[in-house]
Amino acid sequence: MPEKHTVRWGILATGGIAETFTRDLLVDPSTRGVNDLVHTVVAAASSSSASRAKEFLSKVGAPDSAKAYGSYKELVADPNIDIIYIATPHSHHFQNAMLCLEAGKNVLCEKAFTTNAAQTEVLIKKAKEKNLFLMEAVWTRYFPLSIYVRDLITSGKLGVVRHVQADNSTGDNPEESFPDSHRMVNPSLAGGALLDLGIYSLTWVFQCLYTTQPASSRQAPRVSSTITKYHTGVDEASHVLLTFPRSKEQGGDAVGYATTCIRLASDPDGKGSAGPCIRIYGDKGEVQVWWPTFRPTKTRLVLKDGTVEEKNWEQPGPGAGSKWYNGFNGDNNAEGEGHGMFWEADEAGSALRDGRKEGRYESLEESLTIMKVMDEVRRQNDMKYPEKIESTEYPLEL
C-alpha cells in the first residue's frame, strides 16, 4: 500500500457551499479509488463568530480537535494548515486570496476565481512570488466523467471537434427566489448568471476547445456576446460565441457556444427529458453529456461507424445503509453519495505532496483567458459592478 499523504485544510466561510465542499472532504478517499492521500480539517472560520465557525465544524463531522474562528485572520495565522479552501462570494475571493497567500497558505478558491481578469493576474503573481499553490475551484473539469470527455477528443476518436454547445440555465423564478441582495443578483456581490453558472458553460467550451489543445498551439478565442438584464444591473442571461483560432492543418478555427439563464431551464422537468445540455461535436461523431451542466453523471457517444454507447457515472461515497447524505441547497444525494467536490480536492492535496504549484486539468493560464473572456462579455453589454468589488487594491474593506 502507498504512504498515505495527509492534507490538513482550513476553511475560510461557512455557508452552504462550503458544509458541501466539507463534507465530500472527509470522506474516506477509498472509496473513491484514492489510496494515498488523507483529508482533515484542522480549522474553519466565519466572518460573523466563532460560535458560528463551531456550528459549522460540528454540522459537517470536524474532527473534534479542529479550531473554530471567528475572523479570517485568525485562520490564516493558524500554523497548522496546508491549504486553504474559500467559499465567499466571487466579490470577496480577491481580497479574501490576497490575505491567504500573504500568510503563506495554498489557497484553493472557489469559482469564479475573482470579479475580474486584473485581480486573478495579481493573485497568480503573488502565489509564484510566494511559491505557493493556487487553484480555482472548478470541480466539474475534475471528475472522472470531464476526464473521459477530454480523452475522447484528444485520442481523436471524435475526430476534429469543430463545434461545441453548452448550457447551463437553472429554471429559477429570480422575482420570487432571490432578493436583491441575495448573491445571485446582487451587483456588490459580483451576481448575475455569468460568473455563477455562465462560467460552467464557458468550462465546457474551454476544456474540450482549449484544454486539449497543445499549450504551445492554444489562441484566447474571439468573442461575440449578448446578455439579458435583470433589473438590479446584473445579467440573468448571457449569450457567447467563442470563435477558437485553428490552422488548416488542425482543421480550420473551432466554435464553442456557452449560454447561460436564470429563469429558463436547461431540464425542464427535471428527469432528463430534454436530453443532452452539452453537445461536444467532431467530424467522426459526437459525444453528448446531460444535466446538470456542473454535476453530470451521463453521456452519451455517438460515432458515424454506427457506435452508440451511453454511459453512467455515479458519484461515490460512504454508500447505502451510511445514513451519510450530502447536496447542497438543502437538495440532498441519494443516501451514501458524494456530491463530487472530493475530486478537486484530491487534485489539490496531490499537488502538494508533489509539489506543484497549480491544477493538472485547468492551468492559471487558463484560469486567467476565461476570466479575460468574462470581462469582455461584459464590456460588450455595458455590465460593471461596484468599484471596489473590481479594485486590485489590498487590503480593502469591503
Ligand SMILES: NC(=O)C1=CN([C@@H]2O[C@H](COP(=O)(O)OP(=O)(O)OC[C@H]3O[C@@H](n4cnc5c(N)ncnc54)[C@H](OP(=O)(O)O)[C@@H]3O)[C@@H](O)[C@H]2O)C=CC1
Second form
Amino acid sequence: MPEKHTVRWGILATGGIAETFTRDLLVDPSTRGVNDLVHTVVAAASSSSASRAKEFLSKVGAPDSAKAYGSYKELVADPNIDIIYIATPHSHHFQNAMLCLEAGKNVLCEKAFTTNAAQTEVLIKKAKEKNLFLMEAVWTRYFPLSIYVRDLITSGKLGVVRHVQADNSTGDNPEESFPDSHRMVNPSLAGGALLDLGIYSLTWVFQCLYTTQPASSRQAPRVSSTITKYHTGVDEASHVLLTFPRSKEQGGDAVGYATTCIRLASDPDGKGSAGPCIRIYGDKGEVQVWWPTFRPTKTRLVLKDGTVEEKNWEQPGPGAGSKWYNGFNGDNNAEGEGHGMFWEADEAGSALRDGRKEGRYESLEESLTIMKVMDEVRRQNDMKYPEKIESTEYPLEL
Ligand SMILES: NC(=O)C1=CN([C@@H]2O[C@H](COP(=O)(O)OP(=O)(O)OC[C@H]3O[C@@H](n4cnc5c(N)ncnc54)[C@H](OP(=O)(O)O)[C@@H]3O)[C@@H](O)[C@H]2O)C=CC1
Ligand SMILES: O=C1OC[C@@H](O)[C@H](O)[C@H]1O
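Hand over the structure of the form predicted together with this ligand; the form predicted on its own is what we had up.
Okay, now the whole complex, with that chain kicking things off.
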C-alpha cells in the first residue's frame, strides 16, 4: 500500500462553490483510484461571521475539529493549514490571494484568477518570491475526459488540429435570475459572461491549441472579438476569435472560436439534442464534447477512416442521494456522482507532496496568457470594471 499524504485545507468564503468544492474534497479519494492522498478540512472562514463558517463546516460534513473563523485574516494565520482554497467573487481574488501568499500559505484560487493580467502577474511574482504553490482552479482541465482529449491531440490521432469551436452558454433569463447586485452581472464584483463562463470556452480552445504544443513553440494568439452588453455594463455574451501563430512545420496557424452567453443556451433542451458544444477539428477527424462545457461527461470521436467512438465519463462519488450542488445553471449531479472538483484538489495535493509550485495541466504562464486575452477582449469592446477592483495595490479595502 502506498503511504498516504495528508493535505490540510483551509476554505476562504462559504458561498455556493465553496460548498460544492469542500464536499468533493471530503469524498474518499480511493473511490476515484487515488490511494496516496487524503484531503482534510482543518478550517473555514467567512467574512460575515464565525457562526456562518461554523454552519458551513457542519453542512459540508467537515471533521468536528475544524475551526470556524469570522475573518479571512484569522484563517491565513492558522499554522495547521497547508493550502487555502479561495471561493470569493472575481473582484476579490487578488486581495484574498495576496493575503494568503503574504501569510506563507499555498493557494488554489477559483477562476477567473483575477480581474486582469496585471493582478495575475503580481500574484505569480509573489508566489515565486515566497516559494509557494499557486494554481487557478480551472477544474475542467483536471478531468480524465480533458486528459483523454489532450492525449488524442498530442498522439496525432486527429492529425494536425487546426480549429476548435467551444461554446459555454447557460440559457438563463438574467433579468429574472440575477438581481443587478448578483456576482454574475455586477460590475463591482467583476461580473459578466466573459470572466465567469467565457473562461471555459477559452480553456477548451487553449487546452487543445496551446497546452498541447511544446512549451518552446507556444505563442499567444491574436485576438478579435465582439461582445453584447447587459444593462449593468458587463457583457452578457462574448465572441472571441483567436489565431495561434504556428510555423509551416507545425502545420500553419490554428484558429479557435470561443463563445459564451448568459441568455442563449448551448444545450437548449438539457438533453444534448442540439449536439456537441465543443468541436475539435484535425485533418484526420474530430472529437466532440457535450454540455456542460465546464463539467462534461460525454465525448464522441469521429475519424475519416470510419471510426466512431462514443464515451461516457462518469464522475465517481460517494453513492446515491448526493445531489448537493446548488448552482444555478442546471449543472446538478446525477444521482450518486461527485461533482468532479476533487481532481483539481488532487493535482494541488500531489504538487504539495512532490514540491511542484504550479499545476501540470495549466501553467501559471498559460493562466496569465488567458488573462491577457480577456483584457484584450474588454479593451476592444470598452468594457471596464471599477478601478478599485482592477488595482494591483495591496492591501486595499474593497
Ligand atoms: N468552478 C466552478 O464550477 C464554479 C466556480 N465559481 C467561482 O467561484 C467564485 C465564487 O462563486 P460563488 O460561490 O457562486 O459565489 P457566491 O456568491 O455563492 O459566494 C461568494 C462568497 O464570497 C464571499 N464574499 C466576500 N466578499 C464578498 C462580496 N463583496 N460579495 C459577495 N460575496 C463575497 C462570501 O462568503 P463569506 O460571507 O463566507 O465570506 C460569499 O458567500 C467565483 O470566482 C466564481 O467564478 C462559481 C461557481 C462554479
Ligand atoms: O464556474 C462556473 O461554472 C458553473 C456555472 O454554473 C457557474 O456560473 C460558473 O461560475
